[in-house]
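One chain is shown next in structure tokens, namely the form predicted alone.
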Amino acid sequence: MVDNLGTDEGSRILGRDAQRNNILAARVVAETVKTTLGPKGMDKMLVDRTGNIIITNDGVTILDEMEIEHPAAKMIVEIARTQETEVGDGTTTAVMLAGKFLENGEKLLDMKIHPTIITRGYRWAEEQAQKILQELAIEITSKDELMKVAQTAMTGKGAEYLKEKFGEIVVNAVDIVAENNQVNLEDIRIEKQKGQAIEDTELIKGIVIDKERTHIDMPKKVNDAKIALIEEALEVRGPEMEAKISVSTPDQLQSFLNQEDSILKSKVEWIKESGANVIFVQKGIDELVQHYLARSGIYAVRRVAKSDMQNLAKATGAKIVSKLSEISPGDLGYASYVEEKKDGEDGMTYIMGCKNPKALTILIRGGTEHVIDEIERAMKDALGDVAATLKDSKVVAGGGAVEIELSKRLKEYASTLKGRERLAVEEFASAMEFIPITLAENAGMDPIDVLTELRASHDAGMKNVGLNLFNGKIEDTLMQGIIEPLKIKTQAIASASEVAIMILRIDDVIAAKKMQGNSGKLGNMQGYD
């Protein structure tokens, strides 16, 4: 290994040193998140330079917040991001598998097996694993099974004692916004409110916006709400460039002010004529307009984010109006009521009783920001899992059951091969056992005893036997409702094997010009001082 890689043009690491260096960096990342796996996994406290704290066991959050400079380590982090984007869960599994594939690949490199042979064997193993997963997957048909998927996703994230309630919230939310089994998770907003207990978290069949009404004299609640969504600013626009207005008499000044007043009044009149009694404005609202709106009993909210405007349109059926002078009754949306509610100092606007809402809000409550943030991460994982399951309707047994069965069948497949690739397939197969071994370790169980018992059960044909960490038993996890979407496993194995193959093929690390001056925070552990 070479110190100070990146300080001199032409610094490089060659051959086995390059491979060892990259594999070590990737394994350090995998080891970091290893202890967070499963319902009994531990949490990490992440503290940044300004003292902000995040407490979580969500793999992608941990890796995103860590300062990582080593190029191979960054590739491992990219797997987590891909897994999060594609499925929304399984990031820790993907990263751990990549680390284990590389660790086992290093054993083969030490046996003088060429990287090309190892990577070919890994490709064959990955293709075979995908076929086996399709065979092991089962179709789900009921809402109860989706609830089990959601509950499995939330275990170990500070939400398991309320997993039944949260599972119901998640499944109901997905069920309402789904169209042809496709779910756009952006249609499910998550709002957080400090105060009250976690148990008070609720699904709101409407939209909650973290905004208050703009004027104290506006009604706090509007029943039978006819809602206008306005992009245009309700204020007089200043000139584009610097301008001077010459006023020589008091009458001219008064005329100028009256004209401004008239423009603002006409904006309010257009709103009143449309029949709207609630308006959401993407830009600002002049104080005089606020006054006129309040006198007319119209509830107004200003500076609403574009994403919120789009969700409001989906939920209420309103059309977003760009030009206020052309607003018509047909542009308005409907909600049975709109109300401002205050919890402590902060107020929120509730848009409730929408006729056919295609956008919803999950309102998470809790005592501290750290608790609320972790519940939010658990909810997002569960939403991703349920959405992925709904898409292809297939699940596999959880608790390490599917990994043990994969390992067993891949070893059987390896026995049919004759070349050195057979060794690579065997190492790929043994890497799959890393998941149940880690689940057992994190739960304080003896991993060797657990692995022996799991192998014996699967050899006897019990393909769905895994770890039920809630009672510490080895049993049929499919029957116990510990299930995971097929998509999590297929994506994790595909991503992990791809990056392992890529890293194993690197035999030369050269400091390019744009890398000069990198200090390498994580790299210091790997000789990148």
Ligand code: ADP
Contents of the next structure:
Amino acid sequence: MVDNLGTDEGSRILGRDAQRNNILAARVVAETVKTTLGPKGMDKMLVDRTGNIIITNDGVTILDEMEIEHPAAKMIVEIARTQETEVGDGTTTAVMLAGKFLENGEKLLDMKIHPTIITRGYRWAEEQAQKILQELAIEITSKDELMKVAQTAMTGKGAEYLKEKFGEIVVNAVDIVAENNQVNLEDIRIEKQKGQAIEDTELIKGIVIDKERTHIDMPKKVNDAKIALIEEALEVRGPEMEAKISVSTPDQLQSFLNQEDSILKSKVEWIKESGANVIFVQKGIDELVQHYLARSGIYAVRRVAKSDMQNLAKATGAKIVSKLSEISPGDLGYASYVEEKKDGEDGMTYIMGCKNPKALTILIRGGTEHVIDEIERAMKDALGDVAATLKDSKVVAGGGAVEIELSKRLKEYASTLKGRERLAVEEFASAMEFIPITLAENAGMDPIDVLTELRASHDAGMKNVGLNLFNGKIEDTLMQGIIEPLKIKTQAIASASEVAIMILRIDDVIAAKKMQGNSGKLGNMQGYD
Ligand code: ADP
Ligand code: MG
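What would you give as the form predicted in complex with this ligand, now that the form predicted alone is on the page?
Complete assembly follows, chain above in first position.
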């Protein structure tokens, strides 16, 4: 859909055509995600060539899965990614703003205003917007307020009717891993389990690994777990190795098998000698070894993902052992118990009471994969928002309130300017209204009525009035607990204006030879200043 750049080898698009073409492509991307904005936004069903389906409301997921070829459109997708990594939420907002900045910029181009003037005006507006945002931000301190941030993030994402419960999970999880208000989101493990209902989703103060014990004769639960993390395969031959043996007599065969047997037995002996009673193995475990381990009362899990091994190391204090012959008691980690539980379709291993009290897992349950995945995305948005809020404690009023106030104040600022840049600042200001307009539209409300009422309230000095989509009222959204981290807005505006400026300055698109190391990332497109 967004793929006809016309830059076949040797081709070139110049001047206004280049600009129009780029702006159009960027706008198409913004239009695509627009209908998902806000609590009443619709979902998209993404279907790939092999029939895999994703149903989502999440901007960055949609853009990541769409096959986008046009370079300007790719630059827009890149903002969504930046937003996702920097804040973890607000991707739709960022992309929509970029699209609107460009659409409005095009109006100015049509009026024969030079791109240099437009981009200068946009820069001024962006700087001013950042200042205004800081003024509008409110400090929050209580856990209750953080809960509101989490809930606002999850509104309209399939997790809606459980947002109180999920909000609590998110805030508690962040609270546990936070150190000096800094949160490394990688410390919060998310594990998914099909079976049961989404309300059975829970925060587990321990590590949950999506794997069963390898042999039914192994204990189901081990108290006082001494845990070994083993990198090497507990097999004679790795699956990757294919050994050829030639035996000519039954005796030879027997002695070969005995030899294999004793190698395997010695592996079990090393484990036993170390004192381990639970082992996690990154590779496979031979059946015979499983049998010996079971006889020794050792709980074993095989084919554990590398990332899980690292998580287990962090949680239990174990060292990952690469050569089993060198394992020592000092390599073992500790948990008060390890248990297999089977309450969904597959059994899972719970490692509880870990040495590191910060070890935790959010276990998302649900009936279908699609539901579970969408809950996971909602949960991640909320985790990002709560972490961002914890960092600087600053929030703004949601439901379009902050955008309307920004728009109003930017227009006031524009009126102090003399040159043609003033027009650009005005266009930047009106682009902000795209957010509340779309929130209203997606909820089936009349956008003009909503906008008019919002403007009137803000003109009367009520700076936190927005659209409350729980009840369809225009009211103080801050008071209603519809709040978002300041960082969502500062980041969205910064990157949206940056990319809009970059695209507006392009007046020549040349099909170049393959650039070295070019991955289509924004970083490679810089240097346009
Ligand atoms: P994004 O990808 O930009 O985060 P979302 O679909 O999550 O997009 O929508 C975010 C927008 O929805 C924000 O502008 C936020 O203020 C708004 N919003 C969230 N909850 C409500 C609500 N209850 N009423 C009105 N607006 C809301
Ligand atoms: Mg969001």
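Between two forms, the rigid core is defined as the largest C-alpha subset superposing within 1.5 Å. Positions refer to the first chain, counted from 1. Note that the coordinates shown come from a computational prediction; the quantities given were computed from them, not determined experimentally.
Superposing C-alpha atoms between the two forms shows the smaller rigid body rotated by 13° with respect to the larger one. If you overlay the core, the Cα of residue 321 moves by 4.7 Å between the two forms.
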